[in-house]
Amino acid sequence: MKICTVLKQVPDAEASIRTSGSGVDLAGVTFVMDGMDEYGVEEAIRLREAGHTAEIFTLALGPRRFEEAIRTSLAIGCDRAIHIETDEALDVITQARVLADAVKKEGADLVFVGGKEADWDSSALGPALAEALGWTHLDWTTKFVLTGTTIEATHDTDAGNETVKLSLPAVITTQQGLNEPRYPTLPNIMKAKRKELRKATLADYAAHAPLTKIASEAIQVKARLNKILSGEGPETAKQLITLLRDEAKVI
């Protein structure tokens, strides 16, 4: 069995980000593999520590700062990775598309990616991926057990969460609360310098064209009321209901 784990680089929750006259400026900002992809990464490694023989790749598509994060997966236990290397700013779809292709050709049974992606803050990439594969898919999965080629998994819903069963090949978004990932060992970095990262561009996948194009990029600023209320606490507490009903208009 083949397992891919989807993974991007973003900004590091913590991090100030400002934008430029051409979007958004990433200059000195710090960043992290993606959080909820995290999940997806040990998800597979627990796997195979379970007794399942399984050959595990990182696929990820973005600019050669990538590295970092796919070298952090290799560490934690991924075997190998393909690196797509590009600057465009695909979204979503397109995105979807060309992973799709490798993940065929490199033969896949099983895709994890994260739930979220914090750089398009969307959901869309794991089922976007699943419907350009044409596999059964399943999201935000808090509990997951593969036998032979039947999952059982539990995911959130609206209501609550509900288990079912599907069938291997599988796309499957992850999320916190499936496990607890582990942190990479000093050995086991070093020894991630040693596996495979092969480097690909979007020639070597289908061509897509981008189905759109960002036009401007802005970060919301909301100015701030500087009020200060003042008096006893049963008279500060109606004027700050006051302000919230009134002006704020949030309740």
The other form holds:
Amino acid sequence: MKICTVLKQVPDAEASIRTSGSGVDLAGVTFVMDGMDEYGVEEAIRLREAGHTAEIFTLALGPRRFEEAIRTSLAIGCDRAIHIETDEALDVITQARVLADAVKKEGADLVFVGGKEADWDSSALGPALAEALGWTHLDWTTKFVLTGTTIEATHDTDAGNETVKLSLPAVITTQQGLNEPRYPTLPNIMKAKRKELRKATLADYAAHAPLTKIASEAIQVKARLNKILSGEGPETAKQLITLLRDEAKVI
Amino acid sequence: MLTLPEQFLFAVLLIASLYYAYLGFSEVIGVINRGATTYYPRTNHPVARLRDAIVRTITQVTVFRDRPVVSFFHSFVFYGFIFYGLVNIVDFIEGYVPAEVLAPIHASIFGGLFRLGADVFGSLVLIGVAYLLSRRFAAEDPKLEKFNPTVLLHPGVTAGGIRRDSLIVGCFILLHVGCRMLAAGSLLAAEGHNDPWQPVASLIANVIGHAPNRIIGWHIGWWGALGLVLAFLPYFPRSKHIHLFAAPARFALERRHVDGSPVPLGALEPLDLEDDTVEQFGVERLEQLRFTQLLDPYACIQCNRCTNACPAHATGKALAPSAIEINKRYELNAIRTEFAEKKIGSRPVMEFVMSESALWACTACGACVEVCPVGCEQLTDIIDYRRDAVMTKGEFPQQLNNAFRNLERTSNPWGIAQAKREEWKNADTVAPTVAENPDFEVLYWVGCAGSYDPSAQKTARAFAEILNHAKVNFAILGKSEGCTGDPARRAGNEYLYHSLATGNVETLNATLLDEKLDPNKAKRVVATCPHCFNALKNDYPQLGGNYKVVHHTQLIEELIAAGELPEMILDEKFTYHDPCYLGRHNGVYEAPRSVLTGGGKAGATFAEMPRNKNNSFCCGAGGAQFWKEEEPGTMKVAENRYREAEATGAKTIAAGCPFCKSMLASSESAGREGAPVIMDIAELVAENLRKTKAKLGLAG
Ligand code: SF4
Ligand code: SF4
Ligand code: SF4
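If the one shown is the form predicted alone, what is the structure of the form predicted in complex with its partner chain?
Below is the whole assembly, all chains and molecules, this chain first.
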């Protein structure tokens, strides 16, 4: 079996992002592997540890800086990686089509990808990838068991969760609760440096014209009201409640 | 003199005994030889080493550091034994050389003194051993072998190995010396006179009665005394009494800097992280230890002083530092021959040395190392096992995972953005960065706690206020400061420590040193966090960072002495908690006390806790404990310490460390109405400063 873990590198959740002009300024920001993607990498490794013979490869589409996150996945235990390098800001559907072509070329049976990646906060990559591959998919997975080619998995729904059975090939989107990603060990970090990280370009895969183009960007700025209440404690509390209820309408 | 057959028999037995003893000792040496070499020199300045080891052994200073009564009786045995070395040689000669030949020596003043020595020391040994045995077996002193039920012990120990070993050795000494006394007494009895040089032997002679045939008693006694030695020699390398040799060797092999100066007790060995063929980091099995760590279990006398001093053990955790050495020893005894011959390695240490909970219960406080009379380094072992758990196996408490990720991503364990590092300052805090004040004289290392922890931020602001008042030309690194790496290093994550530390060393070299990196011309750096202080001072030299580092209490003391700050007199009762990494690890005990007591003028307003200075009890934060749940036990370490502080009647507990402050403040008792408050010395000094200014009618 071949397992593909798709990942992205995104700004650390704690990083303070500055704006410059109408866009964001990413200079000096710490980038990390997307937290949701990480659950997928961990799950793939756990499948192998549970006795499935599988080759696990990382697949990433994005700029050169992604390399660090890719190395992390290799340190966690992926066998090799393919990095389709591009600085172009592709829409999710186009990304999915390129990735799908790569998944097909590598002959993978199972794809893990984060439920919602922190770059554009879209939850579409997984489903779009499944669509492009013509595979079945399950999103927001919190429990995953593979027996032979049958998957029994639990995923979140709006009202709660459900457990379903599906069979390979499949695309699984992952999220918190699925597992606790491990901390890579040092020998594995060392080994990761020697593992294969193959570079590719968009040209290596079936050409897909982007479906969207960024026409302009704007930063949404909300001015604070800077309202300061004065008076005794209990009285200000009442004022605050009135304001929150009647003006802000939050309670 | 012995009869000819006796002489022959003894010679044969002597050769056999020496042979078996030789085998035993060479096994021990083989075991120790399997250990790796150490980063810190162990054999440089041999003359000073030898001298110090001899002085330490002869004066027994390290023994007397604790348990004065036991140490007193132990010294009887020790000095008696040393003298008995000579006695045994003389007795041996007497067995082979006719009495007439030796008579002139006997008659001389030397002969007299020797007999007096043998008589007196022999009696002292008997008294000492009788006391020690009764303490262990009759009185069952709970300090011995009293481990928390969760402590992992080697099967040999649970089977009563320590008691048996003690009994065998105790009885050997009693019989050996007893027989010697009998021999001396019988000789006098046979010669028909008493000897003023041998009061005790004369007493024995009188009891058994003077008659020539009493010489048989001399033969029995002689064989009893020296024959037992032959029986005991091969047992020696198996028993804990090999400490007789191993402890002085351990002293001589203590770690020292290249210039011969002592290395602080908590210093850790660096690792080679460049070599990417290495597959094992830290220690999984005994053969991966350094040779001194393999000598430790032989030097260890199994006295349990370290366990009695350990804050984790005192609060019911599964950790007992003595068990580390004892378990290592029992395992080594079990596998010694093949292990020494390099035919086998040991089982993984986590199977027999300590449990996982024990491994993660250590606060790296160093109390065990400080109190150990023979110089064992239990803490080094713990960190080595943690290195294996974290770096090689990736198995460690989940919460540390967060701390590590935070350190990786945000350069502080809290995980708050690096961009917010200067947000400890409020509107009126003056603390320029190096860029803003390039001609600074002192660099203030704020540390992660000072930068991000609200309670430590108060300390940082107070300290900046103090510096400004005293007109110290200082600067901070601001956003170019990152965690020193101490929490990662003490948690066994040397790799993460290394990446954080190398970044800081680079920054500090560029900030504090001239182009030639001359450490003598370095500008000073002051830290309000003892963990930072220790890292900058003791960890960074391993990475080529040599700085002049002071703790804020030291700088404040200096400023008071220079008249730049008013002396502080606190009017309510207070006590002071020694942070492990300031006190025990770096020997700074007096500066904070002098600041707090107005140079000693405080009198009874200052109440010391019973456990203070080098015997101080940890707050529970160190060794990365702050970043994880405390291991299961009967009490929180901080609670134990807080109660001790409260019992002094103090209204204020002064601290010199953001983590101590935070730990003590979060203890259960601290939450009660009217409980003593915990404040950093900087806060107290700043408060005093404001009061003084107000008194003098000066504005703000
Ligand atoms: S360093 Fe402190 S906590 Fe750790 S074993 Fe020693 S005494 Fe116990
Ligand atoms: S390690 Fe030191 S203090 Fe601890 S039991 Fe052994 S000799 Fe005593
Ligand atoms: S050692 Fe200093 S720099 Fe590191 S976490 Fe502690 S306070 Fe921060």
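Positions refer to the first chain, counted from 1. Rigid core (definition): largest C-alpha set, two forms, superposition within 1.5 Å. Just so it is clear, the structure is predicted and the values come from calculations on it, not from any experiment.
Comparing the forms between the two forms, the C-alpha position of A13 differs by less than 2 angstroms, with the core used for superposition.
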